[in-house]
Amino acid sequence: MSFVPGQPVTAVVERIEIQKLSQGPNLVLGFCIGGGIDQDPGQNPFSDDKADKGIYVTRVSPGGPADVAGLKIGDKIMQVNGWDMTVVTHDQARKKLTKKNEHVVRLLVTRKTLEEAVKQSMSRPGPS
């Protein structure tokens, strides 16, 4: 999925709600991210568009909060708790995800399998 910054984006998204896990003074999400407008998009293994500077999930801890919620490696994070994540730096994304006073993180993500499923359903002939 490619887009032009500042222009509307059309994407098939899934809502994912992650309950942070308390580990001592820390709240854990159980996943890592890569990408951002300050990173080299050519290093992104999850996007076919090598100009894509989005935020992607690069690791999900098995059995952790993100895994239980259904987050997948390669998911592109479009929003965090209503905040647009399509044009942010890596550090801005990290800060939005790890706010200390938020015990729940609500994400809008897109993934290739979601887009492929919609494309397949649209190309099937309807009932006769």
Given for the second form:
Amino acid sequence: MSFVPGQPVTAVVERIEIQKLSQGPNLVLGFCIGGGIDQDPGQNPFSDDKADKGIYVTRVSPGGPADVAGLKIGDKIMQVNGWDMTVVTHDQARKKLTKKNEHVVRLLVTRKTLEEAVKQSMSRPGPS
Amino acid sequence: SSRFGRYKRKQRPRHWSVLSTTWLLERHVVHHGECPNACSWNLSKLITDPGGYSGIGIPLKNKTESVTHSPLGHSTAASRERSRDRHKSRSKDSRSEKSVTINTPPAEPLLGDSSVRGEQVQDDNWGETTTAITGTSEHSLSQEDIVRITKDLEDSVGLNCRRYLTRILAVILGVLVLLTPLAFLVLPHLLWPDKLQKCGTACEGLYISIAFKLLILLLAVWGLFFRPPRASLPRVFAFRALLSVLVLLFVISYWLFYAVRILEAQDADYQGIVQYAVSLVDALLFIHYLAVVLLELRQLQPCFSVCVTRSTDGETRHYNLGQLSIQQAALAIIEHYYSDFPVHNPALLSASKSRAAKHLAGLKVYNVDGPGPGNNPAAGLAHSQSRAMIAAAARRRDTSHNELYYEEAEHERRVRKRKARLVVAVEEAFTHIKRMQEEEQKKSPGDVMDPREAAQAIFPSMARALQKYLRTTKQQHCHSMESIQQHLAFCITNNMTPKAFLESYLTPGPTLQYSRDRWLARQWTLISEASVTSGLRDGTVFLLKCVDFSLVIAAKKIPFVQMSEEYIDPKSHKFVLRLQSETSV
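Return one more block: the form predicted together with its partner chain, after the form predicted on its own shown previously.
Let us now look at the entire complex, which starts with that chain.
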């Protein structure tokens, strides 16, 4: 999940689609984000590389739309509806997630277990 | 009336000093506890007994007629103090290695006490010190420094002769060099005047340029080479020798060319000859520039940090020197020594010497078994003796640290007490002067009291306190009565406060502050393993030995600093408030 500046970032991602739930006048997704390029990456408890300034999921409210869709705590959000989330400020990320006229957000998230699963499946001899 | 006034003014100081003298003599009689009738015998004893408890070294020969005897009984406290002081001075004499000299007033030390070992006056030139080399591989050849020509001189040539000889040689070389262009210009006119072409304004311009360049060269050579020398060094200075050889070769080659191509061929082109002379002068100016760079500029940049330690009491100073040869470094350090190091006071070392003597003095070694057969008895004896002594000294319960602690505390207290008395006495004396000055001003305005008279008037009132203080701090041999009076007159002239007057007695000043015979540092010996004309290097150690002490000098190289440039983000070294916020979406 760490990146080398100047090199393209590669990651194994999972596509998660969350339907926004309307609570009164607001549309909520049911999770909290942390991180951003204007934040201190050293305080992020979920990242492996403490220089990673990406957007991470810090809390998932149980039973909420994100939980239902399969978002897990500690996931790093790579894209929101096609918008890049790896090099954005915290406020920009919040804005992209809470657009009033969108009811569905399609996220690309990555986590370490995904990479390991892919590695395992590649090393296992496939059905010929 | 003016005559009467003058007479009155002269009278007062004499009256005051007479009174003070009698006061001191009476007190002296009291302290000796002798019968006042034997006072005259005591006074003569005062001058000739350096070890006893003597009073102030007053020039008694012109004051004895004013002595008054008064039957004053001596108190027991005075006699106790007297006996204690007598005992102390006696034991001090038995332990010290000072020789006793009798000084004549007014250059008498304050106590008529034993002065430190007399020095032979080496030479009377101010600032001159001689360095003699006693290295390990030196030959008896010695070469000069100020000379610009390398020449071997025999040892029998005296030092002064050598200096004058080098001066004369330098002057000869200089005259030769300066007259050469003029000779180049004048010789064609003398030898073949009819064949010469007339050259017009170009030549005249060249004449002017030659004249000014020669003037500049003359001034530059005078400025660089004919300064009063600070010292004479025994070994030749490599750069000066190199430069003088270069100049000589240069001038000789020009002369050769001139002789062969111009004189023999009797060249008619005078402008060419003039240009040739101009090129010679230009080249001489460039050689002078080279001389400035090699002799002056190269050693200015500090390259080495030398640590100079005095071997007897450990005084240490650090200096920055450039790339110098060892003898030049020694010269620089000697000059720094006179202005930086406090004067060497051998009286302060007696305490540690006595402690060192006591450490092994209490042990006597008896050899019970006889010397073994076959082995060297003397060596075996010495070896076993030293081992036994060390073992016994280690086991013995040594309480000398206790003694040292209490002795030092006692000494500190005594010094402080005497200092307090001294300060009070001096302040009283100075206020007395001020009062006298004010009275003078009121009586006859415009009259200034002679500071010398004022100093002599108040000196006796503080002399005793000052003498006791100097004795306690073991500085009494550094100051003579005359010097103290001179200093007092100096302070009065410049309106100094008593504190300013006392400053030179409270702390030992640099060696230059004292008169020459108190320096104890007149003849130096440079001892070095490396050759003295080799340059300083990291880890060079050499010694400057004096009769009483030696300076140990260790050089260390100042480290090489390598700076490199790289770009860093301007925000990375500033303080940034970082947050980690969490937003729920």
